[in-house]
Structure formats: structure tokens, C-alpha cells
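Only one chain comes next, encoded as C-alpha cells, the form predicted on its own.
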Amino acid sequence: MLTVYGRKSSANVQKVRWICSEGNLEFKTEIVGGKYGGLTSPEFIRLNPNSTIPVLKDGDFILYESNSIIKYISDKFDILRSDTQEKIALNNQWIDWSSSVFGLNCSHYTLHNILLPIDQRNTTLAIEAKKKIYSCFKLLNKQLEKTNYLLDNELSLADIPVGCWIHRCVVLGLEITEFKSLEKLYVNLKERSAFRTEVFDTPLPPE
């Protein structure tokens, strides 16, 4: 069975759980991080030195950065696995650029308005985070003008780690709709079983 370590209201634990529900796996989640500590205990640190969530067991096998892991569940168990050279370069380019772009102002973001405390929280850095993050929304709607998810008409791997973000900057009260081709992606997603119970019905941070 894997073992996915971390807490369920972490976008990046969430990409993890929901491409093993995607695909139907049996595993269970060690909750640690946040508010339920644990990271730099010995045990933990013995997983991952960076002590950082999530963190994949396989086995015997640890594996931790969510990108690496949810790829790595994709390649071994054939859950949204591309067909071709083409597709797998796409999906890492919007993987990669979910977490330095898009997800980095959402954290940003969520650190200023929920996580900090209220006397830690920078106005400006919050403002400047929803800005870029718009300017996401911007860019995502284009690309989504023609097809119902990032690449094409199916679920794709590159829709695991924008769609927790994009989840994210809802339920902080971003408004996207007027980019009615990132909401009608959102509303697609609602629809799968996988997303409801791993990201849409998950807590917000430090949960």
C-alpha cells in the first residue's frame, strides 16, 4: 500500500491523494506538517532532509517534491499517462509552471491572508500576489478557449496541480468568472469524484 505524508488542506499533498484516488489506489495518508508538526522529528527527517510535504512510501521505496511524485504515480501505475513525446512535454511544462509561477503567488497569497499572523501579514505583498495570480487566470483562459481541460478534451496530468491551485484561489475569494473558459474547467473537475473528495471537500491551511 502507499503512504502518502501530510496534511489534506496542503495543495501539494492534494495533487498527490487525488491522482491515487484518479486512479482508484489503495493508500493511506500519516498526517504531519502545519499545525500537526512532525517535520523535523528524526523519523520524519530519515524521509525527507528538506522536511517539507508530501512525501511518497512505496514500499520501500521514498519519494518526496509533489511533481516528481504524482509523475512518478502516473509512469508506474498508468493513471493520465501521455501517448506520446509531444504530450509528456506539455504536461511537464504546465507542471513545472504551476509551481514557479501560478502556485508560488497562491502561496503567497495564502500566507498573507490566512496562514500568518494578522500582525505578520504584508498588505502589499498580498495585493502584488493577487495581481500576478489574475494574470494567471488571464493566461489559463486563453489556453482554454478550444478544449475542456489544459491540453486537450481529457483529463491530463498538467490539470492535477493547476486545478488544486485554481481550487485554492476560490475558496480565498479570487473571482473567476469572467474568464469563463477557466470557470467552465472548474466546473469540470466538480464533476470528478477524485477532485470533490481530495481537493473540493478538503479544509483550508493549517487544517
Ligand SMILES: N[C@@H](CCC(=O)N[C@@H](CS)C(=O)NCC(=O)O)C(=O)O
The other form holds:
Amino acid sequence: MLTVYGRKSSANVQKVRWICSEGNLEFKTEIVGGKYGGLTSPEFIRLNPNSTIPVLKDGDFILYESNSIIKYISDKFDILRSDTQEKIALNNQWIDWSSSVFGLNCSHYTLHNILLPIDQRNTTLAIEAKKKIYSCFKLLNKQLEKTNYLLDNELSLADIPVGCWIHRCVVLGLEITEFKSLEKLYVNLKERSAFRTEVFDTPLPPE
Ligand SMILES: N[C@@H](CCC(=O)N[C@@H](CS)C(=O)NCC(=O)O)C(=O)O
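Starting from the form predicted on its own shown above, please give the structure in the form predicted together with the ligand.
Full assembly next; the chain just shown is listed first.
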């Protein structure tokens, strides 16, 4: 059976738990990270020398980096797999963007709003991250004008990381109501039980 290492409040962990649930895959959970610690233990460093979550264990096979993990699960268990090179490439494009642009700013916003001790939070950095997140909302809203999900009218792999970060923004109080197409995606995601269980109903970091 698969084991997913990481606290349920981590957006990167949520991506992995969501795709497993989307495909009705059973998995075990090892809660580490955040207030639970454990990322610098010798056992965990053997799994991931970066001391970050998530980590996936599939038998003797160990994998870290959330985006690599969701692609592995998608391919191996045939969950949300794309049938053309173009669709694979577009999914990869959005998955890369979700980490290097959108997720990066969501992480900064999280850090400087709730995660760091109050005396280490930097309001300027939080405002800067918020501005960049709103540019991402605008870009996503444009992309979503003609489709219910990012690539077409069905859920694709790329919706998973993007959906996790959208939810993080919403729970941190960032308003999406002026972005009607983006809001429609969020409504569609909330109708999926895998999203509700693994993303929507989870606590905020560092829980
Ligand atoms: N690029 C990595 C980033 C991993 C990462 O930064 N994970 C965060 C949680 S979202 C972490 O390990 N934080 C330390 C902690 O939870 O204690 C991935 O996508 O897996």
C-alpha cells in the first residue's frame, strides 16, 4: 500500500492525498512536519534529504517533490492521465506554473500571515505576495473563461495543484468573487468529494 508522509494542512501534501482519493486509491498517512516535527530525524532524511513533505512510499520505492509524486501516481494508477503529447505538455506547463509562480507567492503569503512567529512576519513581503497572487487570479480567470476546469470541461492533473493553492488563498481571506470564472472553478472543485475531504476540510498550517 502507498504511504503519504506529511501533515494534512500542507498544500503540497494535499495534492498527493487528493489525487489518491480522486482515484479511490487506499493509502496510509504518516503525519510529520509543521507542529508535528520529525523532518530532521535520520529516518526521515533517509526518505528525503531536503527535510520537506510530501514524501511517497510505494513498496521500496521512495519519491519526493509533490509535482513528481502526482505525475507518478497519475501514470502508474491511470488517474487523470492525458492521452496526447499536447495535453501532457499543457498539464506540465500549469503544474510548473502552479509551483514556480502561483504557489511560491501563496507560500510567502502563508508564511507572513499565519506561519512565522508574529515578530518575524514582514508586512511588506505579505503585501507583495498578495499583489502577485491577484495577478495569478487574473491570469487564471482569463484561462477559465471558456472551460469549467483549467484545460477543458473535465478535471485534469493540472487542476490539482492549482486547486490546492486557490483554496489556501480563500481560507486566508483573499477574495475571488470578482474573478467569476475562477470562482466557478472553485465551486466545481467543492462539488468533488476527493477535494472536499483532502483539501477543503483540512486545517491550516502548522496543524
Ligand atoms: N518543492 C517541494 C516543496 C516542499 C515543501 O516546501 N513542503 C513544505 C510544506 S508545503 C514543508 O516541508 N514544510 C516544512 C514543514 O511542514 O514543517 C514539493 O513540491 O514537494
